[in-house]
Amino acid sequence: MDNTASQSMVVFENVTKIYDGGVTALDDVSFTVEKGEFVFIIGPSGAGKSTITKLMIHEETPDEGYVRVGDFDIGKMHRRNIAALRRSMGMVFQDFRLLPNKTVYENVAFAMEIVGASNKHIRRRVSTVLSQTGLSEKWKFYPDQLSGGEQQRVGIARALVNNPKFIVADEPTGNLDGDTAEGIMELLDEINKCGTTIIMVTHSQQIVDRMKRRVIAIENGKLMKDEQGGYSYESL
């Protein structure tokens, strides 16, 4: 692999993955995302959008080809090495998946808290988050007493308060009205716009156009367009 590849935030080469029965989920696959991009994934149910995301997380492996998710070989890897691939990442999910007994302090403090960090790091980073993500006056209040759109915030905060190297979304707006989801992706671009890599899984057209960044567009496992500057995507 050429010294360019080897410098890229994640990297897809020749990628086939096929599950028990026989059915091909990804079929020579190929592409790499660059430390600052902001990507869309994009196809319909069914396409492949979901096995990218699991092999990015060492959910799968490939069958066949290469993945590269920052200095970890998802071929390769050892399982010992498997939490800390998945610390290198931020995740924010469609569900939210906040802990429903935590305070939306203790919801972003719990992903510090795991991987060792001391008392005076959370305190200041979780403050600094809380204040990014615009839910400074709601750091006591539980996942019930909020939103939607705010749980969507709690869940960005908790996926950014590590640092991580990138952002994997999955269909983070696919349970929000469109005027909160607007929201929700302006606050994913102000955070790439701060130099965090975000990769996003949605199926909403709108967005893809009013965001005019790259998309990757996956039907029937095969990669049909890579553009940027968004895609009309009709067809699938």
The other form holds:
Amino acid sequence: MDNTASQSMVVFENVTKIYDGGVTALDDVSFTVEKGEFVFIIGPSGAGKSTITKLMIHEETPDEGYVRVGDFDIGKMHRRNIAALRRSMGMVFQDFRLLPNKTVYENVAFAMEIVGASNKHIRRRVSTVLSQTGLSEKWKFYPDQLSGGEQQRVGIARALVNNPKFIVADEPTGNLDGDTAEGIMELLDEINKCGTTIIMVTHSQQIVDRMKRRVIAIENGKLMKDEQGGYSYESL
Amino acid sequence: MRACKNYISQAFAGLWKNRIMSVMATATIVFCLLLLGIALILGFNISYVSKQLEGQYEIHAYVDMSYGIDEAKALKPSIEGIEYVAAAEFVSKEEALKDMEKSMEESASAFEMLEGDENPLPHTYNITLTDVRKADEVVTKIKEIEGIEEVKNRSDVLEKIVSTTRGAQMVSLIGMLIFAFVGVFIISNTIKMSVMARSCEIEIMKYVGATDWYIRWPFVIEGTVMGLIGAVIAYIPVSVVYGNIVSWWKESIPMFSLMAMSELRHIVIIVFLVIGCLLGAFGSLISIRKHLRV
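Switching forms now, from the form predicted alone to the form predicted in complex with its partner chain, please provide the structure.
All chains and molecules follow, beginning with the one already shown.
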């Protein structure tokens, strides 16, 4: 591994992933994500975007090539270290994945309880994060009492609460209308400006065009383009 | 400590939330423990009864007819010195004749002719053993003692007792293992429904970085609590029913007795608690295994 790669948050080197049945999800894909970057991963359905996120959280392992996330070598790490890997990052999902029987506060605090944080620390940190995500007034609400945008804010607050080095957001605006999606993107942008690396998988051209950040385009499992400052869509 | 409290409160919340499943799983544990209890009590009683039969087992060593009573009595230390001999009771030829007279009262007059020098019976040693399996070895050694004319040993009866005991113990052990295996299978399937109801929660926990044991503990505690409750419930009918069987047996079949419930109580309680908890805990571990692969 060279020195540059060792400072990167995420490294994919010649990664190939073939699922059972012979479907090639990723074919010789290489890219790195540096600390503090905001990177979009785009591409049509079935292009291999989700496989990239699955590899990053060790839901899958590469068949060929090298994947490193933080200090974790995904291909070689032991199963018992998966929890530590996932604690080092925050995950945001398209379908929010909140616990319906827990309040907003409990849903966020839950991520800290898992890492064994003290009650005092949990109270202080959750309150800060809820304020940061604009949910201070809603801490007692249950997910079904919130709008889609608010639910996604809870998801982001949960991802943020353990001070992760980076956040992986898988289609976080996929279930939201335009204005709400914009609000979520503003929140992610603010988080990124505070130094947290963000890797976001999306379908939305609008968001990618507006944010003008680095874009990695995947199609048929191959890396088609890796550009800074937005993306020209004519090839996709 | 806080994590422990957390696991326990999650476990009880889970038990209450999925109370129908919890009752079903506990009922399964009770059923398995009842079967296990029957096999266990049967196994212990087979050993107990066969020990009684073994205790009644004696080797008869007949002294040379030419030996007087003092010479015959002098053989006692040699016999008792043999390994595995528990005791050697001396029965003089006179005593043997009296015993025979008693058992055949209607022909008592005939025995009058056999008293004194006419007594055809030899002096005898009735020998009991510490381990009846060593009977053949002991018989060989007794035969080597000078002055012993003949040794009678019902080895066929003995072999039957030993082989029946071993067979019955093996059957009850296999029975217990089968019940335990079937129990774990049924319980894991029952608990699986409770796990499936919480699969979404487990998945989210995995994604936010919960360790496998953080997720497992509440389920393991839940299974263990069901095992504990099941053990207590199963003990009640076992102790009541078996207590009544022992009383009935005492009156109906007095030749040999069954183990009293007071003698079995501790072992039954310990086995029920340990096996009940293990059934519940293993059932939970098996049912959650698949859901941790996220």
